[in-house]
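The chain below stands alone and is given in structure tokens; this is the form predicted alone.
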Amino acid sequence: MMKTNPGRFFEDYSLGQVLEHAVPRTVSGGERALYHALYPARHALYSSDAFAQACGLKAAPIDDLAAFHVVFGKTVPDVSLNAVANLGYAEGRWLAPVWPGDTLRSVSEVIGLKQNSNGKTGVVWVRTRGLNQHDAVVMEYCRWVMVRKKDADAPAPETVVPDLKTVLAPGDLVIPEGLDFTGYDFTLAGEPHRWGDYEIGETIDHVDGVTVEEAEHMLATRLWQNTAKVHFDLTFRPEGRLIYGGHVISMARALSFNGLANAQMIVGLNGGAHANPCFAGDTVKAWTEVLDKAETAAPGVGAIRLRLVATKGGEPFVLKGDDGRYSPEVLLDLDYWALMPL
């Protein structure tokens, strides 16, 4: 009986199939240290439990990317460690604020298996939810993920592409119980634009850039425990190890503070892809469009819809060019719902 674990290959999936994911994690301020030692993560409602409670809030939560990550990095070893790349996200949400001392756990369920034309690799879709040690959801998303196989020849399952919301209604999104803007303290927080100050169709350039290090996208990939072969192994990218996705998600969030410091809190994630892979060296820099606005029942907060890309030193507000693909210096697109005092 093999002691070690190769990983799942595509043809390991099937449809329904729920994967309970190994090793639970308590989180601690030390989590918030780190983050913050490896962003520059500056919103306030993050950064001070004072702010945090003037704005109806018990403590200031774990960032909500922090979160993410260690949700995420609980289903590495059973969904993508012998992945090619992950290719998407949608129908994100967290629906209930992580606090210090939370023990965060991750459950996934298939939804979509479809394989490559090539017969080498197929594309593996699935529903995660991160729960705590009260057995509640506190956040849950889809992604899918480009897999190998293992036996080439082995048969191709029943295509199934599941039907995924491209946006999330704001009526989707869940305002955390007690959120109250209605005091909120501008100066403190670092900007004074407010919801009503920004306009669909609005675009910022975030203006800094931070060029990515090797030691520090390796020590944030295990600090997330996410074990996928292709950030540390050379052997399996010989071109070099390639940078965490989540990393670019979280430098382009924290660059997007010059320009968003008020964007708190994110609630929502309706799509996102990785455009080009990112590489130590690179220079990671980031601009915004505003896409959506809407009001919540929650007072004085507002929920605004932002595209967010991380770009590897491109020119700003550039995306696809004319075939429709992205730009090669495009890293990430982002399409998410953050709440914002009006």
The other form holds:
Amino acid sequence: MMKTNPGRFFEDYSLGQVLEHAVPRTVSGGERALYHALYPARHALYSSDAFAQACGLKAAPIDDLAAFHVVFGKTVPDVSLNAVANLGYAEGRWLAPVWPGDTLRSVSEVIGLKQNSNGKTGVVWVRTRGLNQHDAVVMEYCRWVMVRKKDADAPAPETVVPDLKTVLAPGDLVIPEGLDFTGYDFTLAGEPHRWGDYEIGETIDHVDGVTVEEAEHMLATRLWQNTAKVHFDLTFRPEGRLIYGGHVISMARALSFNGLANAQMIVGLNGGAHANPCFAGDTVKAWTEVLDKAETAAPGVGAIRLRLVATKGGEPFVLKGDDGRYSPEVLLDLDYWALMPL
Amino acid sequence: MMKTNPGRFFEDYSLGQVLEHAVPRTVSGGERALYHALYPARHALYSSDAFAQACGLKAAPIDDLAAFHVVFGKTVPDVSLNAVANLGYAEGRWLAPVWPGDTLRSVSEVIGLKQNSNGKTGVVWVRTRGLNQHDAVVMEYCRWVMVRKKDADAPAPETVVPDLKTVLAPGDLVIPEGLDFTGYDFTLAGEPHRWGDYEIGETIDHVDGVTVEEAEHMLATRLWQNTAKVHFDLTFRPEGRLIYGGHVISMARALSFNGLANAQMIVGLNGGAHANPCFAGDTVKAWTEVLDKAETAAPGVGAIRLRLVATKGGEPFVLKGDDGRYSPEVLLDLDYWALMPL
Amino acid sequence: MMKTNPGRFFEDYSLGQVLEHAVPRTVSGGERALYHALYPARHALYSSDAFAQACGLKAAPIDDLAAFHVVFGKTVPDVSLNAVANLGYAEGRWLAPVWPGDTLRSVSEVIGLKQNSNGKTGVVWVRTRGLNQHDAVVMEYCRWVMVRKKDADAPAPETVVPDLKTVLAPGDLVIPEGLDFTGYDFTLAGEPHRWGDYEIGETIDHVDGVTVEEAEHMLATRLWQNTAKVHFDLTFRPEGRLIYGGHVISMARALSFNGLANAQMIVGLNGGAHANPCFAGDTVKAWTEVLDKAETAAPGVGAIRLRLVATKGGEPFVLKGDDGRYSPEVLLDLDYWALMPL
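Moving on from the form predicted alone, kindly provide the form predicted together with another copy of the chain as a structure.
Next comes the full complex, and the chain you just saw is listed first.
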């Protein structure tokens, strides 16, 4: 009997199937320190217990994207080991902060299936939930991937394409319990710009860049226990190790501090595309477009919807060409909601 | 007076000599996070406090091999600074888990000496013990190294070759207090294969590989406070920095998760050989052969004896050539006992 | 309104101005583990809680230089983003240990200004203090940098050059409360050499070397939240990423363990020069000259003043050429006070 995990193929998925992903993970100050070593992360709420406490939280949470990576990493052996492409994200929500000492695990449900017309691949939609040791859902998101069939003759499942929101409504966002920005310290946070200072349509060039190295993206990707071969094994992919898309997300988000230091907490992920692959030696830069703004019920807390674009060269604010395709320098196009002091 | 440590030469050792190694080390969640960033480690018992507690432990211990590296690293300035070759290991046992917050130190006793016929080098056998802050021995192992003489005219010591077990008997293994696999969660652990599913003689190709980078092995080796020059200084070794053998052990063990996810705890090290040197750029892969199986007194816990082989290319399951020598692609040949749910 | 931080130019500083630097940072065992992975750090007081407790402290503090880097990193966006050169340090004192769990922030005061005769740049002197969550000052130092003017026509400020001590007197040094070296364990510390064994004028070649890698210095520099472009962005500096000077300081200090294992705590920074830039691929080595010695009021504790020199080649003990300039192989010339057992 074969002992290693061959991964699931398209015909191995069925609608409503629940995948309990393996290897729960306890996070600590170690993961936080590594996150700050791997990315130029500076958002004060995640850097300082004292700052977080002044905002009504019990301590600095683990970075929202670190929580996402931990939850995501667990799904790789069950969802994307035989994936041909990572097609999209939707309805991502952070429902509760993750604290040092918490143990996270992930569960996914298959919510959509569609065999491609070539008969060789199909699209699988899953809704993934990350749970802590108290079985509380700390985050959830939908993701769809193109997966190979093992047996081209396997019958096609009934096509079910889930009806996913293209954008979360402000009312869908969950504000962490106790969050209060009325006494927010803009000086310690690093920038004076408050929610009211940003206008819909405004664009920000985050200016800074990081030329990425092989050792760094592998450290990061392993830390999230994402073990997809393409990120690690040059004999498997002699043309170059592909950098985990989440590494680009975290790098771009951290770079966006310069101009968005007060976009403290990520609470919603409306969508995202890994437009082009990233390799060691690329210099990642980022720019942002303000897409929307909304008020929230929490004291002093506004929500801001941002398009975060990571590039590996080229001019800022160029997203797509005349053909409607992403420019070759664009690595990431991410649409998210963050919380900001009013 | 010379202030730097020249290391010990062969004539500096005497039978029964006790070496109290320097620089005790407190380990924390930081070491655990780094271990997971440096190696694709996924064994659930070391990743999740909740999983470890469900197995009867108070929390997730520090990885067994991390404990080994910390204990081993302290011996380098006293044992292997002038070593020509690391010849072997035997009678390695993990006697108690290491928890975050524990402080480890190492003590070695010289248990064997044999001058080589060339008169220029000799073999030194030591038994090393790692102790925690309560002076409890957490692990022990024997190791023998070939060491240079400083003065070729120094008299040869009486030859004493210790009688070391080539294999630990199942009764020699110490099962951590409280360990109970009767309620073991195979889904969270990542694979369904239990102790009864493995057959003696069975071989497993662990499939995954990691192309190693300079920055990674140096981070790891420093973390264990192993400061042997050959691993760090290109002016000392212009032909390439040699990767610490323990880095290969941890990499191979982590890769073996894929097929041996339930070989949770390492409790015995029967022997090991660093067959060929490893350098940055090599892609490390691993395969395993099941050598033996045994029952234990702990509830639901079986012991399995495994040969773990790390390679840098070539086909799996090839260990030695017709001449009885290790194939040039073989990096490591390790013989250990692990604990697995029945 | 521009949202990103353009940094301050020479005309933006005024005498007596107080800069409250952003992004407070909570440190934990994670930062400690990373410090030990990034540098071959082995001083026992910072490695072992048990050793530190035997010396009268409540636990192993965060490494003194890690505390310095955290405090320093916060000043970069306000002090040195438009700096042309880092000119010097003086009057650096460590006033209280930093413990895991502490939150640090930094405040600087402008204590000197002098426009250069070219009218395009000026020198700014600041005194920076690092404070913990109890508003206690944990360290302070003066630093002066050459900064560009944005507008060459901006009027020159009145020239004020602060009167800084070239060397701290022994009485200026603050000994951590409770520190007691009367029961110091030289075996666990790693070397037998006590304060009385070092002579003024003595030089020590620390022998070991580390060939540095891009990934390592970027991990380190990010960990301290120092985001100066020159360290990260190859498109900004195609001739090579400049390694953060503090990386060289920590590397040299860690290498100096071999010969100075008992120079446990750094309590004073008299001065320092980054003599030449360091790049990935350079092999950093270090040597020390004993400059002075002094007794202290703490039991068993002596102070020793050391010149620590980091090099990237060349012979040890060569500092300057006949022209009085630093030799091209010298990276760092640091003058500090450390505490050592009598």
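Nothing here was measured: the structure is a model prediction, and the numbers come from that model. Between two forms, the rigid core is the largest collection of C-alphas that superpose within 1.5 Å. Numbering follows the first chain given and starts at 1.
**Student:** Compare the position of the CA of Thr235 between these two forms after a rigid core fit and state whether the shift reaches 2 Å.
**Tutor:** Yes, Thr235 moves 2 Å or more.
**Student:** With both forms fit on the core, is the shift of the CA atom of Glu158 between these two forms 2 Å or larger?
**Tutor:** It does, since the Glu158 C-alpha is displaced 2 Å or more between these two forms after the core fit.
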